[in-house]
Amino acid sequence: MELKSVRGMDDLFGEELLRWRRVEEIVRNVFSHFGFAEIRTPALEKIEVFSRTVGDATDIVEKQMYTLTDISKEQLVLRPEGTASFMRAVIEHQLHQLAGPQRFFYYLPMFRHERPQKGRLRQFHQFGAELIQDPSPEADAEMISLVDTLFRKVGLREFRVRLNSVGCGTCRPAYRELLVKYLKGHIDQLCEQCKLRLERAPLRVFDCKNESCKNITAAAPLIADNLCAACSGHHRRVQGSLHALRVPYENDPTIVRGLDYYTRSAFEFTSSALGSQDALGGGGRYDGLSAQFGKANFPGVGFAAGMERVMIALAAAGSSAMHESKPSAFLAPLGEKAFELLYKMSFELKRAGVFADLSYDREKGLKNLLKAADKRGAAWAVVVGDDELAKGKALIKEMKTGTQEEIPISEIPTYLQTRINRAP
């Protein structure tokens, strides 16, 4: 029997992995510049971490979680999303008791048993950020600005920011009753899944892609028209802060997000490059989430984005962030003695932070070595043969211009580092 990877769980290697690494580096730098520290949670959690918080009527809990029972009969689940795991870690380690607002980010694999398709896998990777202990609308705007900056830094330009308020415990119950009453008047036109959602999670009907359901929700009462004074004020201040930060956005009263713990601000980033399943990521405020763990009650706001979906959007955009990693120098030995010298030097350069590639083929002539340097995209070729060894000098060729010069072999590392630092 031929062994293959589990369906919906892909291998990552070669140039594709290099492209991922470049984007990951940019993402981590942006988080650092915004003052977010990394946190890593385990892949396995107790099932209650998600069944209590994400919502027992959500697709994640109802049909997407990978669950197992360990030898002690405890039910565990492979982490399907990041915020609930984060909150469990915060409360367990009392991170919420640190002084002032706390900022954290994560970049972790997640697991959901759903139908694999482009940009939607059973093992996928999420990066996200969480800001706790700050109830202000400005914190919501900060999170949206962070995501906007992050996507622009990695090379995305064609995306939309869609914003809504989903209310709070004061105004949402009355709106929920109003919505259920309206939907029951059109129950025959709802899909079977939305009929099940009607009593347990009626706001999630707005997420349905079924055309009949979309036609019904197009005329449904909206939460934006039924917010309490506090939620209305909060939403206005979020919008004002986004205007001040020059973050373009659009109000979309159908954005409700698929998780039950959101309150007030909810937002999504979408890209037409992803087709009908156009979400790059999203998030919102979750002030009531911590209380569901039973030991604390503090505010929070966060977001998560799917790395696979970001990479698809980048490929469609032809972003410069997708360029493969290229060596700064290609070391071209002509003969065994030259190879021995350049072999050791290649590792000295790498340890010093210079990406130096080396041809291991001692038999190639100069013409073929320069072709190899050009094919690898190296900025400089360093040629050493018997003649160069006798003179104690190496031939350095700048591949872009074709200019070349001789320098002492001992000065190769300094020469390359100086020119790399000068490069734009």
Ligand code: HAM
Contents of the next structure:
Amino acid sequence: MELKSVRGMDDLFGEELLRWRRVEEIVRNVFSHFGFAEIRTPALEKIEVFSRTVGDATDIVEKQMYTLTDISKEQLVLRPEGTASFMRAVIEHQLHQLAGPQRFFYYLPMFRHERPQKGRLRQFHQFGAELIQDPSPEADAEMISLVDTLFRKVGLREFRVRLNSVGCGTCRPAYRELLVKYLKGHIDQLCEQCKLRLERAPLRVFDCKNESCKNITAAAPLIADNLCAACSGHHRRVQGSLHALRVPYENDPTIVRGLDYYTRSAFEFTSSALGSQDALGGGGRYDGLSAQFGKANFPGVGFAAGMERVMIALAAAGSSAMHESKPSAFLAPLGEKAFELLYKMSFELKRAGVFADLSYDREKGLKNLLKAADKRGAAWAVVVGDDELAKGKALIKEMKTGTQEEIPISEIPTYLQTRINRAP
Ligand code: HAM
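Right, and the form predicted together with the named molecule of this protein, after the form predicted on its own?
In what comes next, the whole complex appears, and the chain from above leads the way.
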């Protein structure tokens, strides 16, 4: 029997894995610049962690969870998302008792039994962040700005930020009634699934891709027009902060999210490069989530992005993170003596963390060596020939600007290290 990987769960290796690692590194750096500390939770959780919090009537809980009963008859689930297990961990370790606000990030595999297609897998990877103990709209804008920065830093440009407010326990019940009444008036035009949604999760009708349902929701009452004063004030201030932070966004009243724990801000980042699964990431505020665990009550806001989808969008954009890594320095020897010196130096540099490439061809000549440095995409070329050796000096050329200077050979490693560390 030929054994293959489980459907919708991919192996990752070679160039593709290297590309992932480059993006992961950028993502980790941005999280750390924004003051987010990593948290890792187990892949298996008790089923109640998700059934209670993500919502009984959501696709995730209804039909996508990988559940298993272990040998001691405990019902467990392979984590379908990160926020509920994050909250379980925070409350279990009483992290919310520490001075807030606290900022955490995670980068973990998630599991959902969905129908696999481009950008939709059964094991996929999310990087996400959660900011807890702060109810202010500025925290929501911070989260959206963080995602915007992350996507830009990894090399994405063509994405849209869609923002909505899904209200709170005060305004949503009345809106829900209004929406159900409207939808019941058009029940014949709704698809079978939306007819079922009508009672259990009417807001999710906005997510339906069916043309007839879309026509009905196009004229439906919107939550944005039915917010209580506190929620609409909060929503206005989120938008004001986004303007102040110069994060472009658009209001989209159809963003309702597929998980039940959201209150107030809900947002999604989409990219047309992804096809029908166009969400790069999404998130929002979840002020009522902690209380569902019974022992605490504190606000939170967060997001998660799908790594596989980010990689698809990056490939479509021809991003530089997709290319082979380029050397910081290309060492160009003119003659045997210079080669011996640069050969040893190239390893010193590599050990010190500088990617230094060396031409093993010592008879290439200056012009061809500089051409090679250019082709490899090196930031600096270091040329040493007999003349330079005699003077104890090397010629360093910055490839982008063409400026060059002579420096003592002994200073080459420090020269390169300080400049590379300064590069953005
Ligand atoms: P979500 O919208 O369910 O939110 O997932 C976030 C992102 O994960 C999606 O936008 C998508 O990029 C990716 N994703 C979801 N399902 C799949 C799949 N089957 N295959 C590939 N990628 C997928 C959450 O999970 C929330 N926990 C986000 C959050 C954090 N809200 C507050 N804090």
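Positions refer to the first chain, counted from 1. Between two forms, the rigid core is the largest collection of C-alphas that superpose within 1.5 Å. Predicted, not measured: the structure shown is a model, and the values here were computed from it.
Relative to the superposed core, G283 undergoes a Cα shift smaller than 2 Å between the two forms. Superposition on the rigid core between the two forms places the CA atom of G335 2 Å or more away from its counterpart. When the rigid core is held fixed, the Cα atom of V354 travels 2 angstroms or more between the two forms. Core-aligned Cα shift between the two forms at D386: this is 19.4 Å.
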